[in-house]
Structures are given as C-alpha cells and as structure tokens.
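Shown here is one chain on its own, the form predicted alone, set out as structure tokens.
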Amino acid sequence: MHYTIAYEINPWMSLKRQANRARALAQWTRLHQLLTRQLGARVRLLPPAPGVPDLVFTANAGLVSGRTLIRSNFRHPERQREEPLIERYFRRQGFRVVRLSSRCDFEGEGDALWVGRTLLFGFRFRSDAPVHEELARVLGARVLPVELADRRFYHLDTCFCPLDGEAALWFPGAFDRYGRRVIERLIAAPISVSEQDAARFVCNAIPLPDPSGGRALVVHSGLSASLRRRLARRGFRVYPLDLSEFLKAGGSAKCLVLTMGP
C-alpha cells in the first residue's frame, strides 16, 4: 500500500496530519476481510502503485455499467496520474473503456450513484454539470444532477448513500435547495443524518446483503445511537469499522470500493 497524505486537495487533508501507514494497512485489511470472509462479497483488487497515494480510493476510478467502464477525468493533476493505471487494469480485465469529453471533469462513482434505474449525479467540486448529459447518452438512463454546496462533502458519496430501492442516507446540508428537492422526490424514505454523523462520513457506507438475512451496512465506527436505531428499523445490520486513517484524506468505507455489478 502506497497510501499517504502527499498533498492537500480537499478540506480534510493536511500535510501536518499524516496517515499512519501501518495502521491504514491494518484498517484496510480488516475491511477486506469483513467484505470477503464475513459478508461473502466478491472483491477484485486494483494493484497499488507508487506515486499515486489516492489510488486506494477506487470509487473514484470511474463508473461501471455491465462490462463497460466510464473512466474518470480527475480534476486535480495529482490524481490524473491514476487514469492510465485504471484504464490499463480494466482493459486487461476485458472491459470496454469509455472516456468522456476531456473538457469536463468526472470522478466516477464518487459523484454518480444508482438509485434503482436512475443515476444521481453530484457536481460542482470534482465533477462538472454538463457530464450528466454525456452519462445519460452513454448509459441510456435517466441522470439527475444535484449541486453540492459544502466543500467538506466534495463528492456525492460523502453525503449520500442509497440503501435500497426506497431508502437512502443523506446529509441535507451538503446540497443546494434544488438538489434537496430532487432527492426528496426521488427517495421515498430518506434518512437524514446529523452534521456530527455526516462529519464522521456515515453516508460513505457500503450497503450489501447480509448472509444472516436482511441487509448489511459497513460504515466507519462512531455513528450515533439514534441513527443506528433508525437503520435497524429499516432492517439494516450495522458493521462498524475503524477507518480513521482514511478519514484524514477525506474518505471512508465507500471511497475504498468501486461497485462492479452482479
């Protein structure tokens, strides 16, 4: 693992607050073991590489649809070095790789999340608004753009997490007024989180089937008791993990995985 804090490109990153690499590796390993051994998820690993410390945040690599990867166009030069590594890996795995217009930034599943057959697309800080039209064309799907309004929640997946066809975790304060209306109309049972929970990246969670029945939610530890109760009422079993070393870079559980589909 080559993860470290090598630059500052979001409000959470500080060169003065370095990640402990050994502790980060232990936290990543526990996440991998939980997903694969306990929850039965199939996980592929993107090989690490020196000089690209944020490659560990694979959610930003692109958006997968079937055997197609819509590859990211990263906003910051520091992350643009990841693009050829991502493209090479997916081509070797037999995926068709689609590049969007180089005039627009797009940061993959960090800003594009499926809610049923609708793709919710967050823009402003890392992805550009016009991308939603290209995504709709490539995917042949309805894409709803929502504007992010709080720099702390610079990607959609830091403040919004679709749980199932009806419910989603979200922090309303991360969106502008129009974006809040879009989400309230799209989601039948939105579960709003407090600013304190949002700052612990509880929306940056991984929902998946629980082997014991119902649904599992993998999330950074420390979520409030009230939120845990609301999730339990929705049939979710919470699996908290300490991912504090990755919070230092503005990421958590969801940032560390890219959904590859069934």
Ligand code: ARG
Second form
Amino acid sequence: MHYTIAYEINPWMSLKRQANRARALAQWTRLHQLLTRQLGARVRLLPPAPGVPDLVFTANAGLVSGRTLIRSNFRHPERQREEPLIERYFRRQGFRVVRLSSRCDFEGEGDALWVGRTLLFGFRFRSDAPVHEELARVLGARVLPVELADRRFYHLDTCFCPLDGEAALWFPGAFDRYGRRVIERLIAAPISVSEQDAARFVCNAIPLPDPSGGRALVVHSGLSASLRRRLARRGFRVYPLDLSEFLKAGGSAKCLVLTMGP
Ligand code: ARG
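Here we have the form predicted alone; I need the corresponding form predicted together with arginine.
Every chain and every other molecule in the complex is listed next, the one we just looked at coming first.
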C-alpha cells in the first residue's frame, strides 16, 4: 500500500496530520475481509503503485456501466497521474474505456450515483457541470446534475448515499436549494443526517445485500447512536468499521470501492 498524505487537495487533508501506514493497511484489510468473507461480495483489486497515494480511493477511477468504464479526468494534477494506471488496469480486465471528449473534469462514481435508473451527478469542486450531457449520451440515461455547496463535502458520495429504490442517506446542508429539491423529489424516504454525522463521513457508506436476506450498510464507526437506530428501524444492518486513517485524506468506506456491476 502506498497510501499517504502527500499533498492537500481538500479541506480534510493536512501535511501536518500524516496517516499511519500500518494502521491504514490494517483498516483497509478489515474492510476487504468484511466485504469478501462476511458479506460475500466479489471484489477485484486495483494493484497499488508508488507516487499515487490516493489511488486507494477507487470510487474516483471512473464510472462503470456494463463492460464500459467512463474514465475520470481528475481535477488536480496530483491525481491525474492515476489516469493511465486506471486505464491500463481496466483494459486488461476486458473493459472498454471511454474518455470524455471534452476536457471537462469528472471524478467518477465519487460524483455520480445511481438512484434506480437515474444518475445523480454532483458538480463544482471536482467535476464540471457540462459533463452531465455527455454522461447522459454515453449511458442513455437520465442524469440530474446538482451543485455541491460546501467544500468539505466536495464529492457527491461524501454527502449522499442511495440505499435502495426508496431511501438514501444525505446531508442537506451540502446542497443548494435547487439540489435539495431535486433530491427530495427523487428519493421517497430520505434519511437526513446531522452535520456531526456528515463530518464523520457517514454518507460515505457502502450499501449491499446482507447474507441474512436484509440490507447491509458498511460505514465508518463514528456514526451517532440515533442514526444507528434510524437505520435499524429501516431494516439496515450496520457494519461499523474504523477507517480513521482514511478520513485524514477526506475519504471513507465508499471512496475505497468502485461498483463494477450487478
Ligand atoms: N484525497 C482524495 C481526494 O481528495 C480523497 C478522495 C475521496 N474519494 C471520494 N470518492 N469521495 O481526491
């Protein structure tokens, strides 16, 4: 693992607050084991590489649709170095790799999440608004762009997490009025989280089927008791995990994975 805090490109990162590599590796390994052994998910691993410490955040590699990867165009030069590695890996795995024709920024699943057949797309801090048209064309789907309003929640997946057809976790304060309206119309049963929970990255959670037959949610362990109760009441089994080393880079559970298909 080459994960470290080597630069500051979001408000959570500080060169003065370094990640502990051994602890980061242990936390990542626990996440991997939980997903594969306990929850039975099929996981492929993007090989680590030196000089690209944020490559662990695979949600930003692009957006997968079928056997196609719409590859990210990272905003910051520090992360643009990941692009050729991502492209090579996906080609070798047999994916068709599509680059956006425009020189617009796009940070993949970090800013693009499916709600049923609609793609919700967050823009401003990492992805550019015009990308929504190209996404709609390539995917043949409805894409709803919403502007992100709080730089602490610079990717859509830091403040919004679709849970199933009906529910989603979200922090309303991360959106402007229009964005809040879009989400309220789209989501029948939204679960809004407090600013405190949002700052612990609870929206950056991984929803997946639970082996018991219900729904599972993998989330950073800092979530409040009241949110845990609300999730339990909605039928979610919460799997809390200490991911503190990754919070130092402004990421948590969801950032560490990319959905590769049903
Ligand atoms: N340090 C990384 C960055 O700022 C964290 C990425 C988090 N990824 C995410 N999908 N929210 O780009």
